[in-house]
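This document opens with one chain alone, in structure tokens, the form predicted on its own.
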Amino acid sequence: MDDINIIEFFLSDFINPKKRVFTGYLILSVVLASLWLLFVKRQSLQSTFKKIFDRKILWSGSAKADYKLFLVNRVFTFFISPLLISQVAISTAIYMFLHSVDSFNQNFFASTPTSIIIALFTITLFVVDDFTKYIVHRWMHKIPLLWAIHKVHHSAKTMTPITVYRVHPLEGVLFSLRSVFAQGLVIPSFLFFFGNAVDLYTIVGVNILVFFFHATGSNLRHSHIDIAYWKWLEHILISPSQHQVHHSIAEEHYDKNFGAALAIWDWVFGSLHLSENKGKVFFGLDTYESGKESRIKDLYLEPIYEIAKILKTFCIKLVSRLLNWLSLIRDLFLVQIKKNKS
């Protein structure tokens, strides 16, 4: 791999409109943040510029760790991606399953107007993808094994758009599988029932709903610019301020706002927290040893140690229960023998 290919490999997400940190989305986020600070917060042009490009945040120890994790995880992804189960495999399995069910009629909805098919497919793919993100994200907070991994992301004490890449490689694998499952479920199902008219409404090759999500400030969710929406809208869409609440160390903000784009899931399942009256929030983990959030070695190895500790405790408890059961069975067996002898 020559020097140009290496640079392209590491910077590919910044030139790919399907990625959140596409340069165009970053520029739009800066524009949106500027308008918010100038016209809503009534700040001067100079203070707006200083706020957005605050060196204490962009070059903090936590932010530098984000940049390093981004680079190292790119290399990890390069080697691990070929080993993961592919979307084609899942799609094929689901498509064959649908064929095996007699009550399902292939192309049953093929007569539906093409524009409606495309609209349904575009919306369904976006909604299913977002819902699976919510489910997996919630699991990350509720299941100790997964929280050990997800802690890496929440350890950030300052946030920049690159914080979205502040994840342990194992979390990256899990979310890659989630994406494969979501798309592998929707695509063959639509092809089976709607036929070859299935397509996406796109802008620059991106699902139009994903495009608007990124173009309207998705990068500000991991930032210090706390843009809030109207109260009614925050029941539908997660605002940047709401996601910052999710990262807050305040106890009243724990396990809130798991949604990626849609707040509907949090609203339905009781984890919604609106941004109004949230006060000043501080990011990070109050249980994390100071400085650990900036040390790459700790960010990679601590989750492994914690997982090993959890598994060890689980195995000890499991063996203890098995021994208790065996002891009980032995006692019952001995009692039965005594009865037979008497």
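Between two forms, the rigid core is the largest collection of C-alphas that superpose within 1.5 Å. Just so you know, these numbers come straight off a predicted model, no measurement behind them. Positions refer to the first chain, counted from 1. First, how it differs from the form predicted in complex with its partner chain.
After superposing the rigid core, the C-alpha of H273 moves by less than 2 Å between the two forms.
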Second form
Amino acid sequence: MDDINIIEFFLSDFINPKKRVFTGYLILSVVLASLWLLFVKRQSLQSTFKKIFDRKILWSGSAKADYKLFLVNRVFTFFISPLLISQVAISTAIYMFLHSVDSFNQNFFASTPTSIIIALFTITLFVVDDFTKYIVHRWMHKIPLLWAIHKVHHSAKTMTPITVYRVHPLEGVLFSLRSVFAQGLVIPSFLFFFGNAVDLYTIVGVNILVFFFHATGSNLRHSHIDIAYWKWLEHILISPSQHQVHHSIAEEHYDKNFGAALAIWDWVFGSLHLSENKGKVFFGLDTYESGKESRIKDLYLEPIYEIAKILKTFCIKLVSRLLNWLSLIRDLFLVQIKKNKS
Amino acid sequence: MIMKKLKVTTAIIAVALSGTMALSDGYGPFPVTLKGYSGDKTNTVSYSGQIARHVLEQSLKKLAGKGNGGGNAADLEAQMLSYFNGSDDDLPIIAPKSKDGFKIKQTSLHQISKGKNISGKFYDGAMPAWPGNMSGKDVAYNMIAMAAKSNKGFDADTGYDWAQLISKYTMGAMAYNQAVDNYLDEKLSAEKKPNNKPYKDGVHYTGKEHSWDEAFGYWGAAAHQHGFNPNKVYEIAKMKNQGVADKNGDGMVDLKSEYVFGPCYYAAAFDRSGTKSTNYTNTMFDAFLDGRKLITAAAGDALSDSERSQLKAYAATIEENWEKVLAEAVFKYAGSVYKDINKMKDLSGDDLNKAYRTYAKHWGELKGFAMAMQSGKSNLGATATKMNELIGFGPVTLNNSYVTGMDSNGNFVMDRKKSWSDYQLHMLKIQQMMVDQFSVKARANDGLNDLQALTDKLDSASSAETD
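Here we have the form predicted on its own; I need the corresponding form predicted in complex with its partner chain.
Up next: the whole complex, starting with the chain shown before.
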């Protein structure tokens, strides 16, 4: 691999419009943040600039750990991705399954106008993708085994757009599988019922809805710029400020705002928390000892230790319960034998 | 003294000729290398028998569509059998025949070769792909009898298109089988047909030279098509371009060396369709040509072990690619059947009958090629069993019934039904099987193509970001 290839290998996401950290989106985020600080928060040009490019945030120990994880995870992804189930495999299996259900009529909706088919597909894909993100994210918080992994992301004390890469590789695997399953379900279903007119509305090769999500500041979710929306809109779309609430250390903010782009899921399932204008929100985990959030080794290994601990406790519980049952059964037998004798 | 001088002169001419011949791009001519040969022949390439058999097959296919619903059954069957079993009489060539802009040199079989037949070179092992527990050859006889009784080669009740079935099956059971299971197999051993002896008494070519040429003949390539773009090969087989076919410029296409027959035609057809990522035609031609050059270079000596192992490597390339071409055909026609069903779902009346006829044609090709694959050298084992199960004995017909077997009187039994959707699923599975088992690459009519294209467009990895 020559030098250029190595740079490309590590930094390709910055030139890929499908990725959140695409340079174009980052520039738009800076523009949006500036507008917000200048015109809504009525700050001076100088303090706006200072706040956006705050050295204490962009170069904090936590942020440096983000950058390192970004690079190291790239290598992990390179080796792990080929081992995961491919989307084509899932799509094919589902497509074949749809053929085997007699009551399903292939091309049943094929006469729908093409523009409507494309719009429906574009929206469905986005909504299903977003919903599965909500579900998996919720699990990451509610299930102890998964929380052990997801903690890595929440340990960030300062947030920058690169914090999106601050995840344990195991979480990367789970989210890849989620994406594969979500798309693997929608694509074959649409092709089966709507025929080969199925396509996607795109801008620069990206689903138009995903493009708008990124172009309107998805990067600011992981930042200190607390852009909030109108209350009614925060019931539909998650604002950067709402996601910052999700990262807040305050107890009243625990397990709120799991949504990615849409707030509807949080609203429906009772985990919605609107943005607040209560001043500075602190990020991180209060259970984490100070400094750990910057140590790469801990970030990679702690989840493994914790998972091992959880599994060990689970196994011990399971074994003791089994032993209890066995002794209960033995006792019952003994009672029966005594009865038979008497 | 004069005789001695003559022999020396002949030898010098032969060496000089071999020099120029070695530069030839086509398959042949190749010089006489047989030691002790004193005749006047200069070219050892000979495979007119194979060409005659290709012509018999094409003519038989044409005849299979001549039935009038039973009235001419006996005559037609006899006529078809004369092409299948061969005849002492000189049979007219029914196909390929001259047409405007494409003149074919030969009009009767004896102008190519005498005493040739299909039946003597036909796979006769078990053929479980066809109902009735028959041997490979008996299946062919059964098909011929049925075709003769049919109306224009088609039986709407069962969905059988006899011309397609007979033709595609024969392409495997005769050409593929003879090449890969005989000439490129046992005849490459040290003991059989050695290179230091004539192929048979009185001929001017060696055992190995002729064995190799026979295999080349069964493949059916034009001798001069070396390095051709597959489109050109296709145009020759489809009789669309006499200029490309007529190598010697005599204004006629010589079937013996200038025409392209079935097996090679399909290699070219797949190179120019689907993903256009294959090179079956030239890979196979090169392997045939390199193998022949190797034999010629042995100069009439028995081949050494290393020469034979090199030759076997060329043979393996040919066999592997040939099998892939057949698998590509199965893939393609499974895709056609899949698409045809989609079309039929929306039709009724005459339109439906017309679409059903096309569907039956494609199914005949699918089945014929699937049977061809099972008549090669290697036993496809579980793959064959699964393939036969998925394709079935017959296509799902208009009333959803399909052939499930044959009764003791030789009548087809159709006592089960299957939905068209289910059958489409089978077609997708067949395509998947061709990819998994034979790594087909051209993938014409890919039923999962749209799925793949959309998946590529979406790139699931980009959506894997977490929050």
